[in-house]
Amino acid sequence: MRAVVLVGGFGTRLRPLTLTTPKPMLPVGHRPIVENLVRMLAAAGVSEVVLGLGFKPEPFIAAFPDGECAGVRLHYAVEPEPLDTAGAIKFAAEHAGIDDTFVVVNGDVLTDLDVSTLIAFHRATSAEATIHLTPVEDPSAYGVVALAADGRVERFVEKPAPGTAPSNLINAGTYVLEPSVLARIPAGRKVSIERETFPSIVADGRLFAMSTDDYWIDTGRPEPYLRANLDMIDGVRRTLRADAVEEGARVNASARVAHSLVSRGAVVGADAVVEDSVLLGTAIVEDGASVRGSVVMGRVGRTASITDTVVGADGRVDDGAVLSHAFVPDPAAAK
């Protein structure tokens, strides 16, 4: 079994973190998001993953120079231009010569889904395409899926008014596709699998869906990205867990680190306080600084205090500064 993982997006909602690092290369639980996804696929018997690349492909290739991750072969398919979701799937699958049933995973998503169960459901229904669904509390903010009793998708309802949704189930970003789906996708232009391809398969009665209540999170914004990391130390995940302070991090004995992830290479100075936060490997929190509810790649100066703030790799919080709900550097200024 082979799989396509879509990792070619620009990651604009995670700036300034993604000004220097592609979103799927950002770590969750000290491992790149893409590595977490590959490990999930490997557990389902996937032997080759095609990375659908576009924006900044070099870090992916540099991270896995042997063309292998978690025992899975990697194939790199670099789009010449952005082709949207369906276009990216078609390009990557054809680039790798996929001609049998395959899996697709959105590179934003982390889940405890057992992908092998989705594959088995797909085969049992003789579907052309099968999508994983997850329940949400407020379906009015999403595109909702209406299902028949046998799991056949009847229609999609985009952002239904409160109280009118046919279900609380949304597209969770993992698919099993037959190669015939590729023929439905026009070549040479942007094509959305959600808005164009799936509706065409629904019209033929061959799109099915399976819902589960497995752990699921879209890491594409700062708040859920922070939460995805903290979930790795809170025992929320079914099988995955991470050390709060990774070996190789330098935390001064007088510093206080509580309910936070600190990655190898990060530095926390004397009398600093880090709470409910994520310090990536390049982070430096200087003496006496306070970091709460924040994600830090750059430097937080002496006695500075930041809350609910994102500091990119090139970000510097001045000594003594007090910031709340800030982005450093400002993504708007970096455009």
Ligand code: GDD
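Numbering follows the first chain given and starts at 1. Only the largest set of C-alpha atoms that superpose within 1.5 Å between the two forms is called the rigid core. What you see is a predicted model; the values in this text were computed from it and never measured. What changes on going to the form predicted together with this ligand:
- The two forms, fitted on the rigid core, differ between the two forms by 2 Å or more at the CA of residue 141.
Let's see the other form, the form predicted together with this ligand, since the form predicted on its own is already up.
What follows is just the one chain, with no partners and no other molecules.
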């Protein structure tokens, strides 16, 4: 079985982190999100993954230069211009010559779904496409479905206006598709699978969906990105668990690190405090600084104090500064 992982979006909602690193290359549990996804796919018997690349392809190729990740062969399909989700799936699938049932995953969702159960459900119906669903409280930021008792999708509506969603079951971003879906996607222009392709399959009665209560999170905004990381040390994932402080992180003996992930390469100075936070491998927290509820790729100066703040790779919090709910550098000012 082959799979396409969509990793070409701009990651706008995760700026400034994504000003330097594409979203699927950001770590969750010290591993790039895309590597977490490839491992999930490998567990379901996927032997080859096509990365649907667009924005910033180089970091992916640099991270997996031998075309392999977690024992799975990687193809790189680099779009000449962003083709949106369906356009990207078609481009990637044709690039790799996919001509059989295949799996698609959005490159920013993390789940404990056993993908082989979705494949089995797909095979048990007459589906042309099958979507994994998850229940959420506010479905308005997602693709929402109305589902018949047999699992047939009666309606698919992407990002409905608040209060108009037909249910609280949302598209969780993992699909099993027949190759005939590719023929529904016009070539050479942007096509959204959510806004065009799924509704066209619904019209033919051949879109099915399976809801599960497996762990699920879309890491595309700072708060869930932070939470996805903390979930890896809180014992929330079915089988996955990460070390809080990765080997190779340099944490001063007088610093206090509590309920946080600190990746290899990060530096935490004397008397610094890090709580409920994620320090990526390039982070430097200087002496006496405190970091709470924050994600740091850059530098937090001496005795500075940051809360619920995101510091990008080029971000530098001045010595002694006190910040709350801030983005450094400010993505609105960055280009």
